[in-house]
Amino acid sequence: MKTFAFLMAGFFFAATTLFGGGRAETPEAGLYSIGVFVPGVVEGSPTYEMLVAGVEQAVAESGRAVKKVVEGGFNQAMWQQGLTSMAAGGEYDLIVTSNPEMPDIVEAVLESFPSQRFLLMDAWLPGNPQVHTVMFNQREQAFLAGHFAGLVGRSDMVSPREVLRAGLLAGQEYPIMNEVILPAYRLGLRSVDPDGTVDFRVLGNWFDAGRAAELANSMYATGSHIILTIAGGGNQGVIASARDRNGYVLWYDSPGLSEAPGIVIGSTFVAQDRSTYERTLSAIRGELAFGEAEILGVADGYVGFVEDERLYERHVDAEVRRAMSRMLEQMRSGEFYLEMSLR
């Protein structure tokens, strides 16, 4: 689940052919085909169109492959049956996806369908032949955005409080959210404030802004200055929440801060379109080692905050700024790491 910003209720399960085209009834030899899986939808989802974007490059780029986009809708019930009607036809060579409850349900296909392969990003599963995954380091990524929240927490940008207290609010609970997510974001907090704390609420659903906007009026009434949304169309609700409480709004995974300048003060990103890519165009040369499992963070490149931004500069003290280069500049020398621990 992550992440994974919804915009709708309900679900769907429909194909759609994007730039490189589907795969033909009778495709032209030599092409390598490309089937990608969407669990959820495309559209307002930044995740999903980094993940379709860097499988798009990737075919333009090589020249001899197609592809073709299924969206699964929101019901995770009927994201095994997608895949399984992908895999039973016979026609991908390679089938990317990105959530991390894909591998799960993508071991259950292969009982099936043993000669699928798979490329699952912002997922972790080590050494099947099939499949290759991608997992972000989440724990960097939320310690950076309690990190910033802590160091606007206690700058010249809020009332002085007694307390600290920033929000997470998240659209369902899931083991990455719970396990990694929460616990690396209070981390980031309390390296600013030992005694900081974290107002953590659940939305139930990744799309009902009315909702979002009532939990989010109640985490800045007991004193949250900040929330850190990862609840999809819910996003929309805290930010409303936030132009009339007064507060501020933490991005997550994709650059935010012109969803609302000034509110959207903060946002970490993942380069989802730049190793999708990378590694989608790896398998189509033949080169992508199927049974490995990667780690990508901050000293990689593909985890950070954004800061070379207009809008970073005009809304965020100086000093907050310089904060955080420090935190960054030793998260990509190394000099501070943390690890993300995988079952």
Contents of the next structure:
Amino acid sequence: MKTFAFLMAGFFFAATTLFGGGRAETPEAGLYSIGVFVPGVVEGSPTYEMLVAGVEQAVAESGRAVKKVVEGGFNQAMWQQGLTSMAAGGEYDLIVTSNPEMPDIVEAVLESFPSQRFLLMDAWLPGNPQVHTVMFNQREQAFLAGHFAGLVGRSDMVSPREVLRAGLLAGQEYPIMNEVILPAYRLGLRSVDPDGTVDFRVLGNWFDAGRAAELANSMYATGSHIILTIAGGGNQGVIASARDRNGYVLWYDSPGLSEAPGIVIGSTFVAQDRSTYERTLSAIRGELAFGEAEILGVADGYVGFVEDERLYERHVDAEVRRAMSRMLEQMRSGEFYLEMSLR
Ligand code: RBF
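Form predicted alone done; form predicted together with riboflavin (RBF) now:
Following is the full complex, with the preceding chain placed first.
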């Protein structure tokens, strides 16, 4: 048996040498090659910063992978072309990307390059044998944000008000935003004040901090005590407005309290960095289950609310923190669960 294996190895060696079927003998030969396609730009977008960090960590730990990051820019009409040229080059064992619109684009690219493999974060595409997707339970995440907005609105941290009003600024409208994040944020707010309303505004892009500040000014002026901002680089405009208007800000995807201490007073998070790291490392090791679509939530430890930070203790009333802890505990234990249903 040993002899047979040895002979076979010898044959393949000869075959690749003679017929040139093997890869070129560059110093990188044998390394697992990863392309990261960022639909937007990395800087200022929490989910994309975590995406790149996760891949970097997996590459470093594996010791046998390389990665290249390609920024697709803000013109969404160009994304399919950008991703197609990455697949066409044939140099990537895996392409990693992230956002809920990517499945459609990836399926289109796969029609031309059916052997390309993809890891899609913050996305949902079950049953495609070339693709593994990871979606976070944004219903739970946005509910936590809304619940916190409600608790703050009923605390001594703001002037008393009859009916609560909380802002939500989105970079753009998309199904997960309109059908999951917005309603769940409202549900969370109404778990504290059944009459509470959400002032939902759309920036129209993921970068215009000046316009974001104008929208935030208007939201604070019309009674919102806090704004949940999911607007990429626009988030900085909301912080600037909050500083001027004495308002509060809620951060969404990455722990954000240090973005503006005392102004960003609450932050949900998704472990996009950790989950990207784990899945990328599995892919490098040949262990990732392609064809599978995961949904990760609070009970799994991949969605949460930042509690363990000095800034949180310093700037948020103890009563609010206690109520928030109780809610989180119920969600972690599975006693309270919000389903993330998807098309
Ligand atoms: N989030 C960002 O922080 N920056 C972006 O540039 C960005 N671009 C997006 C583009 C599209 C088409 C969609 C659907 C979402 C985008 N998001 C962006 C939102 C992000 O993927 C995620 O849904 C939110 O961060 C909420 O978790």
